[in-house]
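Only one chain is given next, in structure tokens, and it is the form predicted on its own.
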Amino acid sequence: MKQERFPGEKSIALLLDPDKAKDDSLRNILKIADDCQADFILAGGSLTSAGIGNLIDRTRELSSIPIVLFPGNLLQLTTKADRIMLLSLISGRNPELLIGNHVIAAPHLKDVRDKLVPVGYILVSCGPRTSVEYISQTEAIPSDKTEIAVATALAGEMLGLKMIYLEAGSGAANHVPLEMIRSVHDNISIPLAVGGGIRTAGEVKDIFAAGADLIILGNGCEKNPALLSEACRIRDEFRKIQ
């Protein structure tokens, strides 16, 4: 796969957690994306110890969508995937989770490079502390520190990453707040992706006006599947006036 901005235009992930996605309900979402041209599939998260190759197999054999690696650690390693998410937590001080994991990770990465795309996870405090807080042991930047936020963007980008993605951690009180996003857009080049705590379609419309490319919905889908299509709709009337 040759390399390409990434995403290329306003686009809409939904993200699977292999613990959650047992087959029925998986079925029925997939159906959905499929329905509504989800643009990626995003395979992984903070918690799951399922095996993230059968997951990704299965998904293969409901759907065409491109699958999108999203490794919450490297028990979730696997070169399956159409592209893979090489994340870097820049906006926590962990060093493995900065470039602890990535080394031990490269050896087996070292011959699908083409698939790579380096992402800054930016982890954002909106509300109680999140499972991805507590399992990478950093602590978030809070959603009122907005030039915190932009200055970690720009060191990410400026280290030649690929892509920003503020992150307010899965079943988040909130979603980032659109002042935060809309001042990271401003002042970076590269792709902004946002999740967590995203819920609704109006939500969703107002993030995509505040700068993102990218919007990432996970637990928002599993309780109300509609949202996905809802916010398919939305990107497409984003993408007429692109």
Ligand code: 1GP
Contents of the next structure:
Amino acid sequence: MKQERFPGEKSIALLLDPDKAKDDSLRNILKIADDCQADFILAGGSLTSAGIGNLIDRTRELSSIPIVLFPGNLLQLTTKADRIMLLSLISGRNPELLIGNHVIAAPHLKDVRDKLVPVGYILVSCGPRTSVEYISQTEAIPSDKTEIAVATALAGEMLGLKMIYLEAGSGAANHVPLEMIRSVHDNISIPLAVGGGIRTAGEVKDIFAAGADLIILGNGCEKNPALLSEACRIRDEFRKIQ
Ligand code: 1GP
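Alternative state: the form predicted in complex with the named molecule, after the form predicted on its own:
Next comes the full complex, this chain leading.
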């Protein structure tokens, strides 16, 4: 089984929601992603299962960027992607999202173990309640409770998870606070992903500087596709000094 650090360096991922990826806009954003060499396409994260397989197939036709499955629910489970985030929602206390769904998924995933990235998924409350909080029936960590986020991330690492994902929720009013990102980064030795509510190049820069290894962009690029190129340019600057 591959055990390399994932991702290996500062990286940008574009999240494509199968509910929203219409063909013209998909072609447009994937052209930008290819041109600026975005590192990963994340597929998934929506509330339905509609079209995840089609989205992956179409993305492969239009782009050579590795595709990572970010399953929003069990119905989105497919082995078509290059990597699969095996998410455990460790900020919450919903047993189905901590282990129940994994028991159901495991037999389907046993032949693609090389693709799996076990992720400690940590929801942070950064404004009004998000869809992911409601659907997961969990309480997010308050944005000023840095010490709880750090302890949760540490527990995830100690349990053997290979990445921590600090998530404000898609379309969140604000991204995860920089202080929380910095403290989590300073306390863990596994890669740190940050997503949710990131809308400007300045935020991308600050979040990389605070210690994120992987930044995930969704709505921000939908509304302003140029954000993706700007984010990749900032990533390149960080790589020079890494
Ligand atoms: C996916 O939360 C990220 O996990 C994406 O969030 O759509 O707000 O960029 P945005």
